[in-house]
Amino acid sequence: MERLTVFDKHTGEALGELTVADAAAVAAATRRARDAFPAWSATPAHRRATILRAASESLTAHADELARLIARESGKALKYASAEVARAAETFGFAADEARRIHGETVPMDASAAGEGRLGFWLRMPIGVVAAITPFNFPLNLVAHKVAPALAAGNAVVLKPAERTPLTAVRLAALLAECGLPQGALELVHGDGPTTGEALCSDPVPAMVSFTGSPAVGRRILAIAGLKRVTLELGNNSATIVEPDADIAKAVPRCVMSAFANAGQVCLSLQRLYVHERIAEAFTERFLATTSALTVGNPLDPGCDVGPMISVAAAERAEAWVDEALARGARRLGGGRREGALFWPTVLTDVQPAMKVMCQEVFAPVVSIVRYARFEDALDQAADSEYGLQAGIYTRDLDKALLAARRLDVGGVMINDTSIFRADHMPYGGNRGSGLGREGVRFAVEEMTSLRMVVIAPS
């Protein structure tokens, strides 16, 4: 059978070799969560909570084990792989939480004269095996948004972790099975998108794909999922603007992580910066400032803050698409520099909306710095995009920010901080181009059930 070797994105070397599910063992896969649903969803939602209470305990415990796999495996920084297991240690936190308080409601049926006399109320009920895809980028915690949430309404899932990051995965469903999940009520496939993923979304068993991802990849799914329930967290191109009378101090910083945080290889990474033009060139010579003191290397250096992208491929794209703005009469203001898989963090100006590093989601340590003279201009510029999953605002003024809550089509508006903000419990998701549903557990929960109404008549 086909082998698939992890490896060390930093030093390349091999991590682990797992076998590619094909077709059939991806069939196999999904019938096992089928047989072990029906015993799973009966089980007391008190059980299910104290199992995920106890993994998100377990994960606590072997933090420092996690972090380092991931920061290997995915190259993201230590001490962001350290943020991640604890964000996934309260993701299962929240989980059992949920799992405590998943509940329907009566209906008033009098209220129609047809239903009089009758008791009507409605039950809130897990769908079967949700397919899980989950992308290299937060290998445990992107995870944990979608096993823990499905887990908790008592849903048996199929996970397929990203293909160059599964070792975390793997490590976490041991855990699982620690801590008391059945036989069944979790399967792992491994593969690419083409091979074992086409599979587990045009299988007939799921009753839903769950996927982060791109949107290319979210258009085939929808393609061929059939009637399935399907939720996608799709890409972005994240704007902040920054006005005025916003504290630099604190604002340049957190922008700063927000670009260049696991070489920019997040969703939600800020790659559009409108800086109003009276504050631009302080905020922008704080910025380069900040940056060039930024830690490129080594993920497993603990003063490292960059560590290398996913691939050399994936670096060479972002080197291109640099080349390309500077071609079209961007400047570079700093960065641009790479060496295999390592790309600089790097900073442009005079960029224009059409480039590809601003209209695209460039997904790497690139940021563009945009100055602006109106409010409402930088609002129309960072809402030009056919993205719409987060933005943020810096501002004192309240006016503004409340305008930017309804003038702005995205998932989320973070006032006085970045398009990098994500609590684990509140809604997250896009519009348009950035997918379709939310997550945040409670909001997972209801994705993954359905409703069922019961009425009683008089006997």
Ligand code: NAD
Given for the second form:
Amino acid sequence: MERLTVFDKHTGEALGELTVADAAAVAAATRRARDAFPAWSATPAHRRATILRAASESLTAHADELARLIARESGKALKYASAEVARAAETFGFAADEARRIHGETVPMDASAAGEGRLGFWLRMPIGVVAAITPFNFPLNLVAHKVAPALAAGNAVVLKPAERTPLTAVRLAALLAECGLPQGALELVHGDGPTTGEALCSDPVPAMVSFTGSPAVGRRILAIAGLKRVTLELGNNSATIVEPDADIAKAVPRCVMSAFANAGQVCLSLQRLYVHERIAEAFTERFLATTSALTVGNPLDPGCDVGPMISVAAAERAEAWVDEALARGARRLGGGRREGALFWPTVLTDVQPAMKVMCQEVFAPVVSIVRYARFEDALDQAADSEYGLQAGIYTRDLDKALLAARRLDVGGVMINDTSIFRADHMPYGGNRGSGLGREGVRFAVEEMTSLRMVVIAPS
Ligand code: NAD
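Next up, the form predicted in complex with nicotinamide-adenine-dinucleotide, please; the one we just looked at was the form predicted on its own.
Expanding to the full complex; the earlier chain stays at the top.
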């Protein structure tokens, strides 16, 4: 059987080996999940909630171990890996809360002449087996965002974690089993997209595919999933606008973090930064000073801000995109150095909308600063994207903030913050090229359940 080796992204050391699931192994896993579904979906909500609460507490109890594992298999700086574990614990906590309040509504049947004398109500039913496919950049919390609401709703799950960072999910599954999750309610399959991912998406058992990852793969999944519900959490080339009335002392460190945390490999990473010309010089100066103070290197070093990217190839791709921008007239204000998978936080200016670093998802520690004179122009430029996940605007002018909230066709507008803000219970997801459907525990539960109408006629 084919084996998958998982490496430490900084040292290259082998961290573990897993068996790759081919189509037959995927089919066996979906059957086990299907067999587990009736008992799990019939488990009373309070018991499901108790297991999810225990999982939340277990994640907290194992926080250091999990953070180190995330840092090693993904290259994420330890401080961000620790923050991810805390968020995942909270995500499971929200799921425990949510499990207890999944409910339907009555329908005033006599509002229609056809319904006179009848009593009607709808129930929110688990959808069945959910196929969950997750990316490398949040190996725990993005898994939690699928597994926790699916289990809260009474679904069984077959999870295919990213093949470069699957060990955290393996550990999570073991902790869930210790917390009392019955066998089969969560099945894991390992392997790459074309082999294991496609087998899972095209398998007839799952009623739904819940995918987080790149836009190209999202489109492929839509094409092969057949008659299943599909939710897609895809990429973005996030914009944030900084108006002249912004508090620069607050905005700059937040913008720097938003551009470079996790080496820019966050779907909400700040990529296009529109700064009003009146403050552009002061803002840029501070931005560069804060950026040059970042520590790049070993993710396990507690002082590390930026660890390696997921692979040397990913860093080389980022370097090539920066070179393309420079060749077409952009100026580099800082960064640009690459050593293997390490890519130093890079700041560009004099960019054009058609450059890859602007119009595509850069997914690397690269940010472009664009000056503007008129607020409306900044809004138009921020809106000029095929993506629509989240955007940010710094201003104390309520009219401008609300205009941005209405005008930008995105899933979330963060006022006095950057695109990167996310709390795990808020509705979260993208429009247009950024995907279909919403996560955030309550909203994922809605996606992962179907409505069943019950009408009682007089006997
Ligand atoms: P990716 O699309 O390469 O892989 C994601 C997952 O899909 C992996 O598990 C992979 O094995 C699987 N996969 C790949 N090809 C497949 C196929 N043909 N069929 C089925 N599954 C397949 O993405 P990545 O490089 O791991 O992650 C980066 C991307 O994820 C970025 O575009 C980023 O914006 C996006 N992302 C989005 C969100 C969000 O919430 N919107 C969050 C994190 C990451």
